[in-house]
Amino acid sequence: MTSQTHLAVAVSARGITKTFGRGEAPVQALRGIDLDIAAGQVTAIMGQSGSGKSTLLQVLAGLDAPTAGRVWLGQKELTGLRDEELTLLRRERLGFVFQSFNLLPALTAAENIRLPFLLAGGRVTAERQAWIDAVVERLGLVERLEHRPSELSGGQQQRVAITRALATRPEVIFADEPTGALDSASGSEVLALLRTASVEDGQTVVVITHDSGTASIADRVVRMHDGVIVDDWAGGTAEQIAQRVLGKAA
């Protein structure tokens, strides 16, 4: 993998495996994974369905437990939190993004923003809301903050969807094809947003994909298939992304 200096790295993973089920049929979707996600920079893991990126998310995040090895967000060793604690440093270090955009239907944009606060049994204090108002202007809702999800677009939902990712300040942004369920003119927009994400704000992004186009805006590519690490670049345009998977295509 590549090289990293400790201090620039946001996410650390070794030996990674997982296997599902048991008996003579397990299937082994990470086996013997190591990465480290750079800080500050976009990675973009891909794979065609199967090949294990999603999996690898879901232990990254902490959302599931690895079979065997070792995670780290920063310096804090996520393997072997017990649940309560893995949810509350989810809710404080780490911000979401997926496909099927995960808004609560009974609640307004605003609503739904802030969400994360609720949550925390918290209230938002003035400097985050000022924060959260940046976004919300930046990224154009500042009409929409009193519509329901079902009064809004599906580019609309998903900007409502990185905002409340946004409003903690997390560590790192994990978004799980985020321009899965959008057109092609709203999946651009999304993608220039977490790409804005990186560079204005100094946010970690690891975006998990299987498109050349969205994995286009990462500093880094990574390709898996079949539950390993078979190639690890600096990515490029999406025709330079296409045509070395289709070059090295395992």
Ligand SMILES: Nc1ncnc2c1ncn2[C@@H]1O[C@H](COP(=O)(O)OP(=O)(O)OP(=O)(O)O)[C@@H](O)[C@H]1O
Given for the second form:
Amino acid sequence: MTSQTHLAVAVSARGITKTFGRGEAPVQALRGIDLDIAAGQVTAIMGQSGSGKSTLLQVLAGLDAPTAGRVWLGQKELTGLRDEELTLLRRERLGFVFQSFNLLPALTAAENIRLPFLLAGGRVTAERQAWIDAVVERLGLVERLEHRPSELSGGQQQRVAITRALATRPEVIFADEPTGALDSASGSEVLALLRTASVEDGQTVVVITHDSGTASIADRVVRMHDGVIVDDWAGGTAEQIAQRVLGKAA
Amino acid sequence: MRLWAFRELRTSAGRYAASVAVVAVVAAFAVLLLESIEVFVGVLERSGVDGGGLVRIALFSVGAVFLGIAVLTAAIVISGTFATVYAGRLTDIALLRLVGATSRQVRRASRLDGLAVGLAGAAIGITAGILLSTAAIAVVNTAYGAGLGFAWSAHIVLLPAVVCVVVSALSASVGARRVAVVSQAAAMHSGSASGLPSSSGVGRRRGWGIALFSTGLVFMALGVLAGLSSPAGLLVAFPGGVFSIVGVIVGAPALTVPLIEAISRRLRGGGEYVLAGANLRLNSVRTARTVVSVLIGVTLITMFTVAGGMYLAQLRTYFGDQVQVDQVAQFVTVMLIVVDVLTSFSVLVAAIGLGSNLSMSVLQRRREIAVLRSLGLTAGQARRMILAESVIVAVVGAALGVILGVLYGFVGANATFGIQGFTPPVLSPWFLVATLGGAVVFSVLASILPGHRANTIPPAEALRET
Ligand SMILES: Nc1ncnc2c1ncn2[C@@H]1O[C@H](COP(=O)(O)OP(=O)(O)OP(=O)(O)O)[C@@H](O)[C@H]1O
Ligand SMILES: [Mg+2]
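The form predicted together with this ligand, contrasted with the form predicted alone above:
Full assembly next; the chain just shown is listed first.
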């Protein structure tokens, strides 16, 4: 094992295509994607609106089946799994952060954070609770735990959502434009949290973004265009990323 | 505005299906009722019995009471449907308000929708009612050789049509009211439909509910006391009953929320039951409305059953077991069956309302359900979540209905014939089993389609914006 290959692969995809609709005007959202996501890294996916980023994320996360191709989470192949198995796998091994937070309005912040355990129907172990408490503390949510989402600011809601995603210590966290609905201060804060999770806890993160500032927290940037990957590099500062994206797009 | 209403009506026609069905059931019921009265009075007149007109008035009054109950239940369902549909269009409405539509215009648009629902329901229901009446007459004719004919009369069609259309338009307008008064800014702000003002009025409603219910109890107690010396006690007890049931309807959210909370916390199993309870609590007003629509039917059936049972029990202790008593008993039993059949229409309306409410709440929670599915709610859990919501609402409604029904039956019976001795309430355990069992069966059936719908929502929808 050489030093280049010491990073395990968290998610891999081979020959992925995805076509929406049939007959008259089918939309080819993905046209042949091969991708390996390294464990413990932050991978950013960039690209213009409609380039297929969200579709790729859905396929990688087992939320939607590809039209063709295969997807693995670690050693486990996702393609071909039944809905029940996929659902349990998402519950146990994946975490999600959405652009519009997607907290449950009927539950308090604390209940939203415990939601994955609630769905599993099991008790939260003492060790797990200690981990959740630590994350809550780190994200500055201690005072907000008994509040409903409607009583929280956007930034606070997103921090609750990130805590929810981190709570189960998932193998991969998928985030689709997690800062899209936030002002720049709350946005930076959220990104710093994702970055910390990766650096300190070895958390694998896949984050979609339009914004080169967001992409600057990534260890690797993948750029999509029209359903294919057109660029794939080690990222850099916001300016460097912006320049490379603009240069390629021109 | 009108154009908008029509366009919206076309696109959301499916959501109004339950309202149309409910109106149709009420219209069919009305036609059946009126036609039965016509035929019955016709037979009396032809056989030369005096006082056909008086009988007609008496029957008409009884019919009006039951029709009124069915209409009331339907109004609850329709206004609920409209409240939900309009809540789903909050952003549209805010946009319209922004470009200058007044809240009156929004309500007028809703009345137009209501009118369409009323017309469609009335047309279907009246046709069904006429067919059913004709079939019923044919059955009676072959069974007893009665030689009855269909009694045509304009009011058989006109009355149900007018009642249905007016009630639909009014309920639609009432249902849309809360949304129509929403300020532009507030509407633009609330991203999801669950941001409706709902729980704010719960405290005030609890106050009114308790006041009305207590007043009702006092009147009923006085009625029972008066009944010990005169059958006129019913005249005192009756307004008490009306006060108290209005109190229950007004205070329903405050009454049902703690009950639902207690039940959902006791359900062991996966988190789906906790989620079901949380959903019901969040929409406490809508939940209460559904509970009330179940409660009304069950209260009525229980009330008549208890009062009838008490009457029979008293006859038996008074006369002992004689042939005479048997005849009276048979008559009372037949009357009870007729009452049950009449009331079952409002139960049918309530069941449709239950299913429609669940479907609406699934529609409204599309995104939420997609999020839950992506976080690991299995298809089975999603189905059980909807099932639990349905069963909890129906069982709470049925249980409260039985309690109220026993109270009313007991008060009514003693206020009327307490002069012959005070009688304790009579309720067969079979009735209890049948009522609660029926509620469970109905609610399970009502949840099948909405549960299936919940599982057709792709989890990927959680990631899609807007
Ligand atoms: N459910 C769907 N049905 C039909 N077409 C779809 C569906 N989802 C996505 N598409 C199409 O697939 C293409 C890729 O969409 P996708 O949402 O993946 O883009 P994106 O890169 O995430 O864009 P954005 O940056 O705007 O979020 C688009 O042309 C879109 O219209
Ligand atoms: Mg996208």
